[in-house]
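In structure tokens, the next block holds one chain alone, the form predicted alone.
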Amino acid sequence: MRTEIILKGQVLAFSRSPFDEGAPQDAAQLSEAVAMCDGLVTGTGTLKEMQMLHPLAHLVDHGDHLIMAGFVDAHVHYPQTAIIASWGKRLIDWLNAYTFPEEMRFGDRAYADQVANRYLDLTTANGTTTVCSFCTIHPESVDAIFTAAQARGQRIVAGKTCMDRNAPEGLRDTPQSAYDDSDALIARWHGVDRLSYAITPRFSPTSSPEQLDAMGALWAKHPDCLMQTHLSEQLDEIAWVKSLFPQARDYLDTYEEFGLLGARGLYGHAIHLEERERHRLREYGVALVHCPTSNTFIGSGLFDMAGLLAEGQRIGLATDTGGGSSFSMLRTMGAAYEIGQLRGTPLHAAQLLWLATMGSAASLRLEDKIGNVAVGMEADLVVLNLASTPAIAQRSSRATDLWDAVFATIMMGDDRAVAEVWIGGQVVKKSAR
């Protein structure tokens, strides 16, 4: 039996990138209603038009709430859920003090299942409908997050993290086991339902040249997979990479040499890039993922959003749980605005929403499926209350237009602003109407 639903409110969709020439707000259009059937968007327009299209549809009236594509988080570490907001460390110390001890626990499938479900509960409550996650070296950690997402009908990208050096005993694999485990996980999960696999060397310092070479060979075998890693997050990290790869021209070269530079690559952070690296990244059309709350929380630096976009780089947005200090993409958008201010290039609310939806979806090469409200797209939607708290309500009452109201929610909103969430045309966080 076909399930037909109409949501009424202020339905926002993008017709182009708000970073293209023209006023950012002109990249988005509003309509009165969106229709869904069998997990897909079937129309947007006036309520009358949608009811004519679906005369038997169930109507959900959200008044003047904003209805838009669910948020897409392009770089996370779900195994770090329990250690989010841990105090006082920079990247390398963070890994040793918090991350590695916690990741040791994920060989226990029951524990991995518990955290995977908790993580998806937390992100769904914040309006995130798709994530791209690093797991741990344990295949069990991959099975856990894919199983949890599959049960929810959720689109997700994930992969086994590969490390064979500079990590504790019990948290290292080998070049061969990393290849074999990842290959088996790809066969088990990639392309099943709404699940996609990302080949996942953590970063050059924790993979030997032999393992990076093995990961490059695996990517060549499975070119339709994504490949995710980290790049140029902190200056001391870059110095460490230089000491480990003295013959490399730069940090990116440690990936490029082993076949780990390609159009379906996702490179988290990318803050301290050299000119050659920027040129090669643009040439290959890779995705760079901005993680603003992580960059400030761990003290990494200020991402050059304006400069990289001007060069034509593909950019997504991410929380980087748990180096990032929030599960909320609203908070992440707010931090991206603040970093833009520090660089003298503040972002418009339309640009922030686009980064958290279409920008991240395009980074994951999923822009034909998620990230926008358009006919044929998967019905992953978030409904935002633009007056969710007394503080936001009093600011919203003074808003001069929709974007003024949206910006207040971006800067001050949290999970209370997320009135309702739909994944695959099914409501997963229901409004208390």
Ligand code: GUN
Given for the second form:
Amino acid sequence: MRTEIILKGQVLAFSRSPFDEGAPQDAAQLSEAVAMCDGLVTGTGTLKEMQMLHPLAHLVDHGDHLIMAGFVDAHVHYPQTAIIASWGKRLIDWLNAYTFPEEMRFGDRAYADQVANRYLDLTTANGTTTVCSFCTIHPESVDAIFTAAQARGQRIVAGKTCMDRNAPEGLRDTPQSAYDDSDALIARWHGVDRLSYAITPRFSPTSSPEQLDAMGALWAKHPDCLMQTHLSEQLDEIAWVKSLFPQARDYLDTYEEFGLLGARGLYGHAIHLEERERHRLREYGVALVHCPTSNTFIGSGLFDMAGLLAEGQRIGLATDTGGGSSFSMLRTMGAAYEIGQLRGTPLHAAQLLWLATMGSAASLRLEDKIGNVAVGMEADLVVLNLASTPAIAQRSSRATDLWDAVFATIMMGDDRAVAEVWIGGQVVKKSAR
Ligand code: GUN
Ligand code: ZN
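Alternative state: the form predicted in complex with ligand GUN, after the form predicted alone:
Every chain and every other molecule in the complex is listed next, the one we just looked at coming first.
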């Protein structure tokens, strides 16, 4: 039987990017209700209009809560869930001290299943409905997250992280095994239900030229897959890359030379970019993924959002857990705002919400399916309470308009602000009604 649902509240949808010409707030429109059926949005409008369209629909009244697309987190490491907020190291030491020992455990399928489910519980509670995740070198770690997401009807992207050098014994594959394992995982998971695969060389310091070459060949074989990696996160890392690849013109060249620069590429961090790199990234129309809580937590630097947007780069937003210090995209939007302030370019609340939904969805090339509320889009929705704590309630009671109230929740909100979450037309976090 078809289950028709109507959610009533303040339903927010974007008709354009709030970074395009015009006032940012004019990029979004509000309506009173959204209808969904069989996992898809079937209409938005007044409650009366939706009830005319769906006379048998079950109505859920959310008062004046904000109803919008679920958050899309464009760069995460689900295996780092248990080591989030580990103290005092910068990137390379942080990887060696905390990350690699934890990732070693994911050859154990039972452990991988446990963390995959815990991770999806935590992110769902925070209103995130799609993630793009690195796994570990173990195929079991990929099976674990895809199996968990499939059971929840969730749209996710993930891939086996490939590393064949500068990683400890037990956490290295080879060019051939990375190719074969990734190829088999693509056959098993890519395009199954709502799942898709990202070819995932971790970053050039942990892959030999032979492995990068194998990854490039695999991407050429599967051009409809995404490819995710890291780029120019810390100055020490960049110096290391230059010493490992003395012939390379710059960091990006270590990917470009091996066929790992392409439109379906996602490059996490991208903070300390050279002119040639910016030019090539723009030319290919790749996605650069801003990871603000990670960039401050690991001490990496201040992403040039305004400059990169002005030159027409495609940008997504991400937690980068566990280098990032939060599972919450609200907290991540708040951190993006603060980094904008440090660079003298504050982002409007509409721009922050857009980055966390449409911007990230477009980075994953999924903007026709997720990231907005419109007829035919998948019914991944979040319901936000804009007065979820006493501190936020007293501030939002003074709000001059919706955006002023939304901004207070972006800056101060957490999972308590996420009243309800729907994934594929099914409620997965239910408000107390
Ligand atoms: N660069 C290579 N691997 C990682 C990782 O796991 N986290 C972050 N933040 N940067 C990386
Ligand atoms: Zn990362």
